[in-house]
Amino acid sequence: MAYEITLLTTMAISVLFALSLNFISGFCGQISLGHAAFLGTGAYTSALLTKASVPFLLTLPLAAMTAALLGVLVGLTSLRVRHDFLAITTMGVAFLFVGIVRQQDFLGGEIGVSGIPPTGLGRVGFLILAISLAAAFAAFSLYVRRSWMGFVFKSIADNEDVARLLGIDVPRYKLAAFVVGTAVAGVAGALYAHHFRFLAPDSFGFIESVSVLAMVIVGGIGSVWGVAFAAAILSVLPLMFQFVNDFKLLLYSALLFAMMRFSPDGVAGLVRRFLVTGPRNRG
């Protein structure tokens, strides 16, 4: 039973993390290749605070605030760049984060952070918390997508210049999406830290950023349920099959290529097309 709980908890954390990137990239069209840095910020914040005897539940909002603060700094920089330049800028954030962590002894340096205290919730309680947070943010994402703010985000993602002509404050909404997404990534990081109870700098590098981007694209960028489904499946495959873990970057990169070539709208798009054409094909 412990193995199943571990898998389900990993899935819930990955879903929350993927949805946080989907809020930035899927809703507002800002491609980030350094999203793992915000996961790591939340993870290190929560781990160090709990080691300093701060209650775990109190570290969740603090992890969100720390990641959101970094999100503000990166988001303000991203307002001046678009598309490929934005991807390169955010990719640099991931490398910078890993480099800083490796050089700081109080962050564990190359050795990492071990001995992270338990949450006190138990395995089942922690699983319920992770699922509840992932479900709550999924519901929030659906609400935003169908609200007026969702239409604003979509107009920015489709064409920033037209959105400006319509009177939309593009920098304000782009920054808002970035801050919300990074704050939620920080919460996912806090859960990650106490789920695995060990942190290493390389866990939050470029490979992890590519992995979560693969989840978003495979699921269908902008689709809440599609991204949640892809994140749940892709997060447990490396745990269940060793060869997937050994060739994770290669396989995820191949998935990205295949989806962008054959189904740019991901699994969600495949399902929509099947629902539309399926009955016709059956006569």
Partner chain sequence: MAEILSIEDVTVRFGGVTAVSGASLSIGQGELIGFIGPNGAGKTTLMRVITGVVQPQQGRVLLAGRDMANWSVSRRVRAGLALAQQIVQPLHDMSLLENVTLAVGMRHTASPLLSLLHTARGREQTVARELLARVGIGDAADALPATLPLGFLKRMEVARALALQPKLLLLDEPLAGLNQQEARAMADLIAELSRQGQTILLIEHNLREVIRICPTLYVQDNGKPLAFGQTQQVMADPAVRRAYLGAAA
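Positions refer to the first chain, counted from 1. Small disclaimer: the values here were computed from a predicted structure and weren't measured. Only the largest set of C-alpha atoms that superpose within 1.5 Å between the two forms is called the rigid core. Compared with the form predicted together with its partner chain:
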Second form
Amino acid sequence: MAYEITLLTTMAISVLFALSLNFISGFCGQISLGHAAFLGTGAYTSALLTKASVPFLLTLPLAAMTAALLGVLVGLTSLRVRHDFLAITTMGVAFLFVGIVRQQDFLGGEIGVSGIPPTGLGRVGFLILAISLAAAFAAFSLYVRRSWMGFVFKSIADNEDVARLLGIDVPRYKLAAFVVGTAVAGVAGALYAHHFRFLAPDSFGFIESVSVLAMVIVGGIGSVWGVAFAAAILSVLPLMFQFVNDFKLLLYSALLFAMMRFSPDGVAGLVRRFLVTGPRNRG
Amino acid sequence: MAEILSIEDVTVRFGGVTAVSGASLSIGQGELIGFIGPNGAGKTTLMRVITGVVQPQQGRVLLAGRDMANWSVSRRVRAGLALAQQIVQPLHDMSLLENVTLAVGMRHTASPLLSLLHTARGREQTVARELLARVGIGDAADALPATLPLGFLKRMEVARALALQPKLLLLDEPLAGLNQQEARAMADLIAELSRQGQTILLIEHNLREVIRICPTLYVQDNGKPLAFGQTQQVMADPAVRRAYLGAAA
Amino acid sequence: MLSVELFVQGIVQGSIYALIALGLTLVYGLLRILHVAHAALFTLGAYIGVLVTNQTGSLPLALAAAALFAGFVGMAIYKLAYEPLLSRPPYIALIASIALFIASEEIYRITFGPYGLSFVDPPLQGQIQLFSGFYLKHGEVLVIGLSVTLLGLLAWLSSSTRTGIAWRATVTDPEIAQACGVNIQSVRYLNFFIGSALAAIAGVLVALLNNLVEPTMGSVPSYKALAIIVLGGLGSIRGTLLAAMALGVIEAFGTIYIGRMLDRDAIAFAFLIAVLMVRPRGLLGAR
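Could I have the structure of this protein in the form predicted together with its partner chain, to go alongside the form predicted alone above?
Next comes the full complex, and the chain you just saw is listed first.
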């Protein structure tokens, strides 16, 4: 049972993290290759605070705030650079984060942070918290997509110059997307820190950033259900491939490639096509 | 007559090239002015100065008496400027109806917080349908842009601009790319909008249609203002004839 | 004295960067794809270089074999992976490319083992003295010499042969070139061939400098080369070369003077972000 709880907690944290990127990249169209830096910011904030005896639940909003602060900075760069230039700039953010954390003694440097205290919620309590937060943000995402904010985001993702011509203050909306997305990534980071009880700088670098973007794209960029599903599956896929231990990364990358090559609109696209062609086949 | 737009002595230079030099123009409430000139006359540049994409080195642009210097594009739009572009730019993932609905809902999209607090779109959709019908493409409201011919998209651009309830409607070559029949129908639509009281600045290559529907013309050549006045008088001006015949020869 | 040495080290590293990043620019210029898997060909080149040298004892033969083989693999990647994705949003090709790159690292590890290969009899191990107290390894001389020769050759071919001119025109403006009757498809293949061959040669050179080839040796170039082409202005060949050299030199000085605060990669990206804030389209990008 303990193993299943660990597995489910990992899934819930990944879903929350992937949905936070989906808010920025899927809804507002700003591709980020450095989203793990915000997970890391939240994780380090929360871990250092609980080690200083701050109650865990209190660290959640603080982790969200520090991550969002960094998010505003990156969001400001997104006002200046666009498209592929932005993707590579955000990739730079991941490298800068790791590079800076590695050299700071108070952040544990290369060795990382260990001895993170337990949350006091118990394993099941912690799992319930993680699932509730993921579910709450999924519900919020679904609401936003129906709201006028989602409508505006869709136009910015499509063509931001046109959005401006329709009187939309594009910079403010982009910043809003970055603030929400990075704050939630910070919360996911706080959960991450207290789930694994150990932090190393390399866990928040480029590879982790690419993995979470892969979850979003495999799920079907912008689709809340698709992304949640893909994040849940992909986060534990390497564990499931344990039986082919030596080949698990090869299998993972081959699957990812096949998905992009044959169903570029992700799981959500697969399902949509099935629903569209399904009845016709039956009829 | 209240001034809606006034352009005062605007000059734009790109590097060493002067694209517009000393342009001045004013548009009063309810007027329909045709803005013409041969290729390279600086029409597009002046238009971009009005929308705020290009900053002039000299001169001012006032909308309803307010200097728009350093205003962002979206702020200009909210102050009452709307543009239908020469190269149509529909939002591709949205139906025509959604394209127009988003513009109708500019009250809800004024800030992220406002937009987050509103979900209902019914009223805006009704208005958007009416607008699409008004420009003659009500039947195509639910179609995606990629499935429609250029003529429809040009009209959608006009409907989307009208949806912003602008003080001034800027039309950038709305007839370009249309066949003779479509162009005539579009020109009729513009004349009809003008009759309904809409103030319009029409930038257009199609001289015949412009002369037919515009009571006033503004002519620019080589970036310099050439003539501004009643259509008949402007077209009789030898300098204007020379600019056009010279360009044709 | 130290500064001269650092500068030369920077130029050596910059030459390697230039060889790798040029192919990436060629791909980006025509296809608008961030081709991360390009670094897989760098590693492939390194493996072929060591294997052929160890078999035949000839470094030139190894260089040629690496360039040719990687060139064809590069063309195959275009045909099988990218061509079907051209009509999709660019991030699809990006993720596909990252997946390909991870798969390639795994294939190298499974095929050649995780610990890497070395030259049995490492060539070019001598040093020359440039001036008193300052030595340069033969391998480093080869890096600079070969880069200058290859890039010079490419510049000459592209400005004085008919094919070369058509090629350059296409890289500059694909649409106009197509209107002038250039076969875009064959230029794309050519770009993948040339770019991959140059990356493979860079791989052999790095193998030579380190006397080691590892499955993961491509991971740093995979993202560093992206930073370089963005720094140069995405699609600008001259910008790429300038950015490669600048980054090589800045990293060399940076690791000595601010290495305590930031590691090598972080220095590179701090520089990149600083440049983009001032020039959002890179050093030589269109304004």
